[in-house]
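Form predicted alone, single chain, as structure tokens, below.
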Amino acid sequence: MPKVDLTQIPAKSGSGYPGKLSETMQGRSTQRIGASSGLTQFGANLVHLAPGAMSSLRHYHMQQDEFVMVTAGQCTLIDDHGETQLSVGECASFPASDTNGHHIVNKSDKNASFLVIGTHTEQETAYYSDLDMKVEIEGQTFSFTKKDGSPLPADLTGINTP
């Protein structure tokens, strides 16, 4: 039986966000369940949030669907419609190309976790609702720019560009 042993999948902290933005992901860790068990057509990750932590910057995807289900604790979904409390077993979904920017925050005083399942595509573009930023993904390469494609400012990334 292909049972997945979560105790054997390491939790990874940190972020792929550029510069100072990576600091905003403190208190978040992920377990890459799908990749660890050989799945290739969709991602399945268990995201753990310490009190006060958030899942990501508020964003939306152009090519990839995203589905979340709370597995422990209490989470707050923040999207263009406001805040929605999510308890264990409750779900939310975000179809590709829906411009409803979203993320999940743990506003409680206890740890929380949720399962996120999403489409794998070779290419992806995602936009960040509260920043002038987008990411273009090609394979395993992430390219962060302003929404118009120009470089991000040095005060955001810590990288001076001409």
The other form holds:
Protein chains: 2
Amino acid sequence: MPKVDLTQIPAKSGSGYPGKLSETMQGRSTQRIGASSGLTQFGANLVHLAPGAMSSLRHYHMQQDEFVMVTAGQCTLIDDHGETQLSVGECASFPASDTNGHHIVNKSDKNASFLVIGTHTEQETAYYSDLDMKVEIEGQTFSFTKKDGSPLPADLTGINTP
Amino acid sequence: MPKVDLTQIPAKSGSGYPGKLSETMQGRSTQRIGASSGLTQFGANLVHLAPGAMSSLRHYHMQQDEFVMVTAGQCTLIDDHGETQLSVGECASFPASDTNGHHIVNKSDKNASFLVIGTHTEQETAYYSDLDMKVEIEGQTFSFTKKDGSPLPADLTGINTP
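Given the form predicted alone, corresponding form predicted together with a further copy of the same chain:
Every chain and every other molecule in the complex is listed next, the one we just looked at coming first.
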């Protein structure tokens, strides 16, 4: 059945960010629509943001095109140029390797949701605009480091490496 | 600016189907959002259907994942299993090489719209479920033939080949 039953797809909260950075993702949950319905070439996720929540740390992708459309509520897109309001039905595109870091924040007092599409690639690197951090992705493995590849410091993650 | 100004993207009507088959696409127009905003890895198109119009002839893709979300009005998904209603916010997924041919028809008396995402690939073959027709796509070139590769007959296209 091609129609997706959204009521059967769990909304997962939590984050893969290391240590205390994961706490910044409170109030965000994600339904993996595409993966739940057999798509492998791109991700199609419905992201739900409680008031005050954000989509991710502000970042940009080197390999993967990304596209969003707001489906409920009011979202604020934050990028290198400042803040832009996105209402239901409005869209934004983030071509691969465009270094304009971006994320979406719910600054309203109501829940908001958006659809996000991102290409699946074998390998990916994303850089974080407001932190000295990058992530290297290979398959399901996410490796977070400083932008020069060295370990993240404890004051960023709260993790004391031995 | 990542935000897409939908008012600046033309809604193109017409069809690449050969001969009189193109007439079946009356009432459909498409805004190429992704291509207009720098995305190259997948298509992100907003398709508008007047009452009675259809998205395409019923088909399936061999190489490309496809995903739709209804954004306005009421759509009817028609596939091998019959008809399924899709309201605003509802989605459907069509994994590459799944031979369940599909299209979306506006059977309502109001305009309807949906977002469609499709992977871009170098080469693609799509088969039409209700006709003896396929299309081979290489870059921007679309070659329509019978499923065995022979020319389409004049009674299908209205084109009398010399």
